[in-house]
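Only one chain comes next, encoded as structure tokens, the form predicted alone.
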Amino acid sequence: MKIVKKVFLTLLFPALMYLVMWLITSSDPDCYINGKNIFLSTDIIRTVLQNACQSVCVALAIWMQLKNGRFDFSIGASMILTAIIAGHIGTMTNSPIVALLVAVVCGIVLCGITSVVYMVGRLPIVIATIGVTLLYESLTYLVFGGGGIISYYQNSHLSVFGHLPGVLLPTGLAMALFLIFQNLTVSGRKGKILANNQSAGVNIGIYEQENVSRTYLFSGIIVGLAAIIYVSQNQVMPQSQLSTAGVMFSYIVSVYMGMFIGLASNNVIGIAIAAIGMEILKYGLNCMNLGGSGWQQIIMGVFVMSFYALSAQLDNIKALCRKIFKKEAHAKA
């Protein structure tokens, strides 16, 4: 009965967000053509999977370092780096393969120098990455003529790590990698005493040197398999005056949510329900044709603080609830 509930309390959140969509979409006349809700399509299932593996990759990256008491400004930089460079080797050689073992390794590499940067420079995290960010995306209008990579993923061929089935693989080792990390390193470990307390952590021993830059390089693979994605599903242009975040913050919702989510059964699966559900929202939206304005970002703000706050008061909700049928119990007898 524990599993059927964790299994159940894990799945609710994009049951409801189908559903939700599905009643609204159906009473707007926008998303019917030849009388069909398009919303019900099949298509449904191939978007949003695709999508939500891009989402999966990030959030990965980005709670291995929280995780550990960093928030790091620069995966966005570093991933969109790495995306532009895999992206015209892979072109170079015709090899998707090549792109992705590039994207790893110039993930690592990017990565390693993030930790260097903070470690040797002993800045806050916020002001080390802040900086890393402002140099990576410099580089971005320097590297392969600083025009970015445009034509990848209209190739079929190599942009097969950006389409189903395909993109299972670097979302799989991913999830694998991190999971392992968590759970079979010593780092991984540690990180939660860090996570909760770093000062604290190092006072009683912990090498945070030690734990950065093992952490930084499981973080640097995920960034890669994430970059492989991104340039496979989208053109990627160069950046400026810390875009790159905006990038990241687009990926982070999946994060928080998937915290709270995966106190049902683990962060990594709950990570991806979270990035499912909120694929699932914005399938929705782009079927009442609200994907490409500003009430899309006003209806995932609302939606998110929403969240956010029934969450957070969810303690007092069940005590209330409490009261209520403690009431109606006394008021029957």
Contents of the next structure:
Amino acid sequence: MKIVKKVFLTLLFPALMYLVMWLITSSDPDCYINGKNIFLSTDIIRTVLQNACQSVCVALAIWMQLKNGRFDFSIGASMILTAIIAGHIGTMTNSPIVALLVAVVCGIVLCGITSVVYMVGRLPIVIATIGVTLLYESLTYLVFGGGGIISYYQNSHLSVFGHLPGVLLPTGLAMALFLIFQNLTVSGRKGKILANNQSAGVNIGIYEQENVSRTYLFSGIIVGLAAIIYVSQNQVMPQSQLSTAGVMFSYIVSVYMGMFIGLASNNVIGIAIAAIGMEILKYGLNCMNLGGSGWQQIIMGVFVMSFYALSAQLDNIKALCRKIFKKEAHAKA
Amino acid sequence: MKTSKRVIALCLTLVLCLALAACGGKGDGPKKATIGVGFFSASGNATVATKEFLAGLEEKLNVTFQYTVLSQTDEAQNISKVQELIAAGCDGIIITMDMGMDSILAECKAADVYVAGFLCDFDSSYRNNYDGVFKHPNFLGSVADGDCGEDVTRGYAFFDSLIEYNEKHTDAPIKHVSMCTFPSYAFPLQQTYVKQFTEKLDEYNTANPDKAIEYDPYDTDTDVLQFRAMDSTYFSKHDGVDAIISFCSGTMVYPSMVSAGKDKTIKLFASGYGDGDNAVFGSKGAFQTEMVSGVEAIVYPLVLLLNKINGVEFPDQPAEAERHSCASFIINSDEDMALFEKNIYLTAKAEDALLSADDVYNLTAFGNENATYADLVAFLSHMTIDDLK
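Now the other one: the form predicted in complex with its partner chain, given that the block above is the form predicted alone.
Now the complete complex, all chains and molecules, led by this one.
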């Protein structure tokens, strides 16, 4: 019974989103082509899943550090630089598998450098990661002629990890790695303690630097997996002036929504479900021709803000409900 | 007394020597100049090829180039970039954006720097601020990316390409097309392309009912790409099309086709050329037409700037700055693409350009006393696929 309740609560968000968007698109004549509502076409499955996979991978990379008490600004820059390097090497070898392996190695190396800067420099995480972000962004103008990578995602053979079913492989790997790290490794469990109370954790004998290194190792693999999906779905241009932080933040919605949705099951599943729900919203807006306009940003912004506000006030709402029901019970008695 | 006479004599001799040296220098070649170029993108074939082309001209024209990238949306950023080029010692600036022109020209006038346009029709300035820009003493003119003003024919060119495709593929002709453009506030001419294309198609369908090509009416809600990749619902909204006529860049359309798995079933006729398009062109993939302006068109603003810097002008130089259309490489077949692949646009080698450094030198008023403005403008119409043969 408990499992059924968990499954129901977990799937409630995307199901409600689908239902609401179905009702809205049903009343919009723009969504009808040849008498059929295009929101109900099978294309929604492919589009939503492909886009959600990208969100899930980046969100997991952000969440892994966040869960360990660190907000890492360099994840976007690491992903972009990795994507450029992997994309070029994949194009040169004409192999998406090579690109995937290069992306993972590159992700580990770049995240490793970030961790070294953080630990050796003894800097606050924000300062350390902003510095590393600026360094990685400047490298995007140097590697492979500084032209970014444009043609990779246009090649259907190379961009196999950006489309179904290929996209499920890096996403599945990222989710599995996150779960393994979080639940089956000592580092993952120690990370929870350090995130809750760093000095208490150190005082009971946790060697923080070792923990940071291991977290960044896993984080690097996930960044590499996110990068291969990113370069398979987008043209990747050189970046500057912390614009990679913008890329990273564009995926952060799933993290915070996933934290709430994950209360019913697990954080990783919560993030995936949140990403799917948000992609359903985006798809519905695209059907209504609101995808390219400022309206999409406004609607998404208002929705996300309302969601956060409601989830933050959940306890108060529960208390209010209890109060109301109690009063009703008294009145009946 | 004797000493002061000697000093005066020495000074006079020095002045004489300097004067002689200056007179002698006049005939040695053009003045040393620095030209700033503000591109629309930091990377891509067009930018790389243009830089290579300009690098090949440096020695002959005694010019060096400074590069920057302008914004398509941020006027303040563009003004700031122009200020940076002026501060870097540029004598002339070539820009690819028509934004903040009043401020840019005021800055340039104060610094005695000239400005000219490249791959930009300056339509906004032409319509709304002609006197402020085209009559400004520091603005020398511009060459458009394809058509401009009354010369617009690209809509007809797309129609011709479509019919040419059907004539070559009688076994599987295109019977149903849809269109897409960029927003009209940024690219108003693309609305004219749509009108021209559909007019021609209507005429064709009336004259050839057995070969009629159906088209989805252009819809400003569904068919305008807001400078981002086409979203996948486009294919549901245009169910059953055999081809997309993209009056905007194909790089906004093709990746979405790949993502939606439509690159094998839908053909694409597009403006512009994206990195790697040749690998999926003609018999190899979805692209069937691409229309590209040659990077060599930059000689128009460059020659005008260098003439000004060298204090010369053409005998037929117009009193006011002008804007001119530029012929496009219209690539309709594998053979056309093979020719285009040998151009500097793809090879990024100066020797593969339509003009050598000597040719450009001969287009200038200081390098060739018989050079005319008409010759310079005429070159802009000689950048077609036939000129690559």
